[in-house]
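A lone chain, given as structure tokens: the form predicted alone.
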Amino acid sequence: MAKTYRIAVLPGDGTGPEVTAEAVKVLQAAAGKFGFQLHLTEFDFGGDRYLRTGEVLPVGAAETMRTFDAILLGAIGHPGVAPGILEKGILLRLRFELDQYINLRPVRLFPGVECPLKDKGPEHIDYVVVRENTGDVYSGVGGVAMKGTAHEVAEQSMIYTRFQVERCLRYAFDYARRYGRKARGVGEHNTLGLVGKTNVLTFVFDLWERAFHEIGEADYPDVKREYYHVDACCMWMVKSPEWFDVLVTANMFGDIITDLGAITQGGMGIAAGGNLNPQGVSMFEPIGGSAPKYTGQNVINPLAAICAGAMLLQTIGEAAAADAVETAVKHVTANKLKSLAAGRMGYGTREVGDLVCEALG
């Protein structure tokens, strides 16, 4: 009997429903080819619902999401809703309530994709960032006093517990051991690089660095350890991205360097990510926003959403299907598309989804 996975689908706002439809199309094609089934349930969380009901997320939404094997998200962001309401009320709330403590971001340049870095190709840009996803300045600790006066004070605190740091590091070490360059047969070592700022943020990153070396020495002697200051890391991501294998970092630094990584791999149209709870339900999404100006025009690039679907398949245990989807995307970027930019691909949104399904089949 074919295995069935229950997937929650959150198309979201703007072009989110369009790219999600293509990701679902490819997921269904992969399921048919590899002999499993997907039971998809769609939820209307987003700006339209908020404007209609005044409710960002219904009561019990996180509990409902826990009943699924994974979540596929399109995009959040509505021109009629003030910035921050939906992002905090949906994205951050689900991440925190579902304890999705890992943000996983592959940074891979696919064949045929134009790279802004001189003389860099797919063999140079192929690494992964593991970002801690629940602590740091995003935890909401802080406040404002005397707002609107000349003496206004604003505070937002970078906070981490040893528990948060250690579970993120252990995930990153495990990931490097399983998927690092040596494991993939393309290097001599599986290497995990810690990205921090030990010379300035001496309390928080002292904790990160001590835990990094203690855990690595005790439990992962086979994984090579390196350390990079975050500012130097940003320079090397541009100059020598081939140095990197797997990187692990705190929430805010991870937020910044993954966007830098995205532009080096061709932009937001190809960048996908996962918000992971390895012991619970995880959520997968294209990194780009809702791009409302392109809504309904059939011009937006769906490949990031399709790649997010491949990450979903990998995480639920359908590794062969995930690899096949990624291979199909590489075929399309190498042989079909003129560009990744909206309206300049040479094909419409739906047609790109069809091309990936054709290559998959």
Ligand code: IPM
Contents of the next structure:
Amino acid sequence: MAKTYRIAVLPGDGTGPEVTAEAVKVLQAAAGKFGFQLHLTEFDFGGDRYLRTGEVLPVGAAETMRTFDAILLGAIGHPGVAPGILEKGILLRLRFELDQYINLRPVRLFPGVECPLKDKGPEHIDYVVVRENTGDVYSGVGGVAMKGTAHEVAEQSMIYTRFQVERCLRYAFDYARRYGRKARGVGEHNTLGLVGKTNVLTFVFDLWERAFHEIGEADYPDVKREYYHVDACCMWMVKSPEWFDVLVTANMFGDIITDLGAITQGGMGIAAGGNLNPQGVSMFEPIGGSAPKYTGQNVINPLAAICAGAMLLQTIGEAAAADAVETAVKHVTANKLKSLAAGRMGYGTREVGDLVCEALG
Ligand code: IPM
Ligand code: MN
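Could you switch over to the form predicted in complex with ligand IPM, since the one displayed so far is the form predicted alone?
Every component of the complex follows; first up is the chain already shown.
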């Protein structure tokens, strides 16, 4: 009997449902081609549900999610809901409750995609950011007092435990060993670069840096280690992205540098990521937002969601199908689309999904 995977689908807000529909279309085509089955269950978490019911995430949602093999998420963010409510109440809560402690964000320029960096092509922009996904200022520790007065004081703490740092670093070292440049036959070393701020954040990044070298020296002597201050890293991401192989960083820096990375790979239309719990259930998403102004117009680019789908396939163990989807996406960027920008692709959202299915064969 064909292998069956149970996938939770969270289309979410704005253009989320449109891009998710195309990702699902491609996933089903890949399943048909590679001989496995996907059993999809949809959940309506998002702004509309919140405005209707007052409930951000229903009781037991994380428990329910834990029963699936993987989660595919469209986008969270609704113009009718104040910033923070849905992001914290749905996206961050699922990441935390499912202990998805890695946010894996490849930064890769696909063929045919216009790059805003001068003289850079697909051979220059091809690295991965491993963003820690549970700690840092995202921990939610802090508070405010005397709000609204001249004496208002606000605090939000950057917090890391050795445990959080260590499990993230071990994942990143393993990843570099398995998928780094040497492992892929395109370089001399597998290299892991730590991105931090040891010159100012002398407690938190001292913890990161010591753990980095201790673990690397003891258990990953074959992986080359590098260190970048986050501000300098941003410069090199623009000037010399070809230096990077695998980068690992804390939650907040990872959030920021992966948006910079995304624009160098052609923007939010193509950038995908995975919130991973390597021992549990992982959640895959296009990293752009819900782009509400484009809702329902069939103009948004679904490739990021489709690439998130490819990462999902890789993680559930269907690597050949994942590779095929990626190859199909590259075929479409190289030969079909005029641009990755919403409304300027030369095709509609659904047509781009069809093109990928067609390329998949
Ligand atoms: C991301 C987003 C989220 C984050 C927001 C929406 C909470 O920016 O996935 O990068 O900060 O992690
Ligand atoms: Mn972000």
